[in-house]
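Shown here is one chain on its own, the form predicted on its own, set out as structure tokens.
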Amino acid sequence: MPRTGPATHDVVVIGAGLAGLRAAHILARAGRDVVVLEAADDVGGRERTDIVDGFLLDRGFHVLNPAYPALPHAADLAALDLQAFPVGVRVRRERRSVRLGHPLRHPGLIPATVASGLVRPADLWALARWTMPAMLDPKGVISGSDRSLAEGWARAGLTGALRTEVLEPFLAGVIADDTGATSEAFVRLLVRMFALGRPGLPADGIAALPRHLASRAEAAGADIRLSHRVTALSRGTGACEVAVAGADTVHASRVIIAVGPEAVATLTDLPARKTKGLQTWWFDAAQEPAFDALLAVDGRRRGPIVNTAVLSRTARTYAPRGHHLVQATCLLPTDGRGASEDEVRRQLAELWGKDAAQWRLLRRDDVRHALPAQPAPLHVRSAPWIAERILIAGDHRDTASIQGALVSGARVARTLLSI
């Protein structure tokens, strides 16, 4: 009689974050037998959304930029019902708050931008000189020389208030770093995306993106198994064995590891890559703090908040009728000691000019591994293979972004399809 045994799948993907789901979709669409094992009770990795008292609370402040080149290949943007932020910022200065807006997207903000005192011609010229290489030749920025962001701005002559009161506090919340040590090339590419696109929020929360990717993968034939925590990975003769807590071992010809950077060392011999943390506070404001949806930053740098926004101004679906959802994001040090509630409320009152002491705290998210660190020099396109039959994907293998996760997932899938 023929020998029988456990089924051997073509590919097991460990992790149902963006990279894993993108890889699973491409492979399943090509006819491969794909199983995705996810430890959590839902897909998404860091891109998760919870419903709390009728509010949509993402796990940390997320935005989705439709200008990411990989996004339209991976998802149907119309299905996400993206609600766009204004392309501008509110800045708290010493004596007043001022508003700056993209002159082409928001011509009505041109007078306020000019009157802000933050757009001196010398700074604008330095910013244009610094930005232009990424706008004209992004591939050249990736392959060229790199240095820290602080060094790059100094070389460009960007030293005035536009840098210290706007760019530095704004980007601190984007890259989870206020030291200037992040790769200049990486930040140039991010700024290019902000210039080309209008970041926003899916109407159903940031989790709408991974759920959409998961539905596409399942429609193509992928088997996504939630609450399946992988405990060990080994290579046998002709196949890999993936041990799962409380479930049968899964066998596969190939394995893609698509977990976060902090978890890589639990399944491989690779060291865990350094990460940056963010802390987000969510408040229910009975009275709307602002008449627009501009992201606010503190140009004075007097407090832990790096950005704050009335998210229900951008996406009405994020708050119940008659309520207003305010987020405040702070950097989270490596020791996990974030800002105190009193500090956050005090600074919010100064930024919005409202009595934030009366706002109801809905939740605080301490995301210790919000982003992989991206120091200079910038390295993208890390090798997908880490061992025979085993590949690895994630934004920690490309750029620390949604774009990087999607590109990395697609890269490992196409690598498998090429053999």
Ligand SMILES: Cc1cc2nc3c(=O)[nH]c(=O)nc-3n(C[C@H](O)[C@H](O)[C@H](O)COP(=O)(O)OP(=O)(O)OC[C@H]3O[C@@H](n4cnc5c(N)ncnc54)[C@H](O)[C@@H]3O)c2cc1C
Given for the second form:
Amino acid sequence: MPRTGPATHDVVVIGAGLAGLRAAHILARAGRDVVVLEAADDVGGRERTDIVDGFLLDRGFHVLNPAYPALPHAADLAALDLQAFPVGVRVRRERRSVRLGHPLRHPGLIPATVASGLVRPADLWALARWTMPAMLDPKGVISGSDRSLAEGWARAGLTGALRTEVLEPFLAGVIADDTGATSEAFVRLLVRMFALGRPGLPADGIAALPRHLASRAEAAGADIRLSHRVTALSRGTGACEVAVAGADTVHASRVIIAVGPEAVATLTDLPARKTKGLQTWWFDAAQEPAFDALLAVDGRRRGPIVNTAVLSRTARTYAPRGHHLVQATCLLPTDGRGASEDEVRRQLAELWGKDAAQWRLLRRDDVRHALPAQPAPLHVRSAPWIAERILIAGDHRDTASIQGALVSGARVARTLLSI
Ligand SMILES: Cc1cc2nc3c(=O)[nH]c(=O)nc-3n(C[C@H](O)[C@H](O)[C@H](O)COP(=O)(O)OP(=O)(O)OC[C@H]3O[C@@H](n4cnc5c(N)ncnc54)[C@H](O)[C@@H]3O)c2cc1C
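Having seen the form predicted on its own, could you give me the form predicted in complex with this ligand?
Everything in the complex follows now, all chains and molecules, and the chain you saw is the first one.
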């Protein structure tokens, strides 16, 4: 009897984050034999949700913007039961808190917006001028010249309170950077998404998105193996060998490396990509701090919090009946030393006008590698191949976002299908 060697799969995908799952789904649907190896105990990568004392806690504060062009191709949005945030923000100024809202989506907030003192015509005009290229010609923004965000805003004449008290603190939480060094083109594309879509959260937590992608990939025939950490990757003449901690080596004709930016250098010769960290504090507030779901920022920039929100106001499913879930997000410096609990509670009290000393701390998430740094010039659509038989995907190969991860995963899959 001839001895049969180990099966050689068409494709092994390393990593079951959004990029890996998206690639696996496309390849399996096209009839390829796909195995996904994931180090963690569940799919999702950076997009995970845990149940803690009846609360849904995402690992860090996430939002899902349905305007991302890649989303409807990857997922059935209706199945995610998105709970939408209001399109507005609460800003703590020196003397009082004010509210601003999108005039068409929340006409009831127009008087408050006008009275906020934050929307001066010169600032509005500068913001419109700065935003317009991304609204009219996003491809031109990607292919055009790029500079730092701070430089771009200065050139557009955006210098007033709308920038310093609203846009800067708000965007700091979105791009995990408050230095102004992030690519202007990248932020323009993000702002375009905020203008077009109404971000929200899946009723079952942000993890509902990767779980949904995983179930689609499995239904198409992909074999997803959890708790399978890849330790080494080598190329033979006819196939790649993928070594897995505590399990058999897996063989495949092609390998897609879909790990996060911090892990790329462990499996490839590519240099480590710089990342940005975020820290989120989750509290069970005895009394509801606000009667709307607006995200709150500190226009005075007086403390570590870049944004805070009563999440259970947006998604009731995030807290048990009678409880209120508050998140407070801070930037996490590269040395990993985040804010102190006292600082966070003090600023929360100032932002919400409520005593936060007694709120029960449910959990603190320190996510050191939340996002790949995205300095100017913006490089999207990085080459899928890094060696013969080996491709790479992830948000660090496109834009630092859900959109970037999904697009990148789809790109490597289509590249493979085209050969
Ligand atoms: C706190 C936070 C908030 C965010 N908020 C937003 C937001 O509001 N909007 C937005 O668009 N984006 C947001 N993002 C970014 C978004 O989550 C990511 O861009 C996206 O999830 C990246 O997906 P990925 O597949 O590229 O990488 P990852 O999610 O990092 O997936 C990589 C996977 O590879 C696995 N892996 C690593 N090494 C190995 C190995 N050796 N063997 C096997 N498996 C391995 C990891 O366990 C992981 O599951 C946020 C991120 C964080 C952390």
